[in-house]
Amino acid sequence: MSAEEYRFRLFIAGNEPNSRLAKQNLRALCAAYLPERHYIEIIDVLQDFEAALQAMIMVAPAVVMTAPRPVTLFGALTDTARILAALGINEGDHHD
């Protein structure tokens, strides 16, 4: 197994409910697959809409993975199978 550190920008709408579940959703399955391995910035774009521009970010919810490879994810995260292959994520990598 990797000991790579996952980085991530979560893009959010307020307290928005698919914001609310994608964050939920991100920091779960952070723990569970990348424990003690993952950084979560969470951006949101009510307040700085300068920063989801730059990103080109128009979407939210959205998360950006930006280490160890790019990868851009929209909505509230809530298919974990899809999720952990299109990070490059092993589902046996899975810690209780």
The other form holds:
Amino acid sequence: MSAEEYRFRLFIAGNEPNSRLAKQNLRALCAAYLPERHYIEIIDVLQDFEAALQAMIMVAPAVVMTAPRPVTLFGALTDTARILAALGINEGDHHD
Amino acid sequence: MTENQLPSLSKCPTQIEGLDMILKGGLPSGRTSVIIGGPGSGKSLFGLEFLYRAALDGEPGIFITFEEHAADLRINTRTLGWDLAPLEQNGKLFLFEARIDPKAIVTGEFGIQSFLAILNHKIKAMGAKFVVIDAIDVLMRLINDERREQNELLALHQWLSEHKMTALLTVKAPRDSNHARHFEFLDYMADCVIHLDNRMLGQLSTRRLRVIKYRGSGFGSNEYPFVIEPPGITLLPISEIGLSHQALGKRISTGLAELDKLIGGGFRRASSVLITGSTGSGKTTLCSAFTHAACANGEKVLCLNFEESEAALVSAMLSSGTDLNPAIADGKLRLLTAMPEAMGAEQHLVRALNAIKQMQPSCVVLESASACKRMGTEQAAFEYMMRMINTCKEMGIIILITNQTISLSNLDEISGIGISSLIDSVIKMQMVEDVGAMQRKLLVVKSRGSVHSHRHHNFQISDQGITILKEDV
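Switch from the form predicted on its own to the form predicted together with the partner chain and give that structure.
Below: every chain and molecule of the assembly, starting with the one above.
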């Protein structure tokens, strides 16, 4: 098992339901599969539009994984199996 | 304003040549319009030209591009002679790149709040009133759920209305009816809907525009051809043009003293003259004699030639004693040459009209009506000729048109493509066999508002040009 660090930038739009859900889902997924080796930066596009413009993020919620490789996800992060496949994480890496 | 007077719909001119006439003033101010067209139909340019012209007048606008790179837009518009950079630097134009990562994975619901947050800030910072969103279908495809697409579109529409934006959304036309649902909803939502298409006619592509809806306003309901040529988009609302011809004016010399006598003193200003004859009958030589004399008398002449290159024409005329070079050198004469097949009739027309606007000639020579048929369809050639003659007549310009007939003596072929009612004078040039030799003959078939000769007149062409001989019977 590699000990690569996973870095995420989560773009949310204030406190709206999909953004809340995305935050919950990402945190749960990281806790389960990437304990102690993930970093999540949360950006509220309603507060910091400049960061959204620079990252060219037009929809929220959205997650940009910057390391170990670039991956972009749109939506409330509801389909764990698809997300794990996209991020290149084995389902067997689950930590309870 | 009295009580029973309703405020009229306020409109915002697009400043796109011809479009405001069709829209009876422009796009609806503070409302959303939609422009739908296939790939390459020019819809992005419509949006960009609207913002560009407004920015030149100091009115700031934002162009949101979901597909193209801002750098590409800057390069592409350079070919039209537009320089976007200074307008961007002084805050009058913002090219907002909102490209959506095509590799992004969608999992769960999302909204366009991020896009609106950025837009909101930019609108406030610039004081922008105009927004173009190019192309909204990219966003809709990403959502890919009918109910949510409509919700997001409604939210966007409401947001734009609340911010009093004059907005133009471009949409790629669906290739199949499965995707038509987006467009029905947009048609319903928008206050003004414009369709563009690009089709092949007579082997040449022709761009057309049609306004299909304008809430609270009348509009030109025909299909209008348009071209994209520097300095921008030009629509040709032919059917909107009322006939406002100037009365036939004073006479100027035909360039041949003898011909002046035959035609009642010369060609009249604002008149149209058709010179018809078979190949080699001297039509071009006659036009050149006229051009040469007119330029020498201080007239400005624009020659539109679809048969020969500039160099070939000038050197051919030298051999019959007419040197056009001095007139070209001092700007009295401009030759605009092109192969008829090189572009569509609309594009030829825009080039000619631009040249007329720039040069302000008093005479136009068009060679030839017969070659115009090669611009595409007969209808396109007819519209070209009609528009040229109308423009000249409205501006008081004399227009000489040559037409090559196939047989030696077919009067029915005079007009070529059905423009005879717009023609004031007709001169027919022939070569007939006369006592074992070919004899050149010239006849003034008609000349409106003139007492003219009705006889055939012999003439010769030598290195001194055309000489009309003593009248024969």
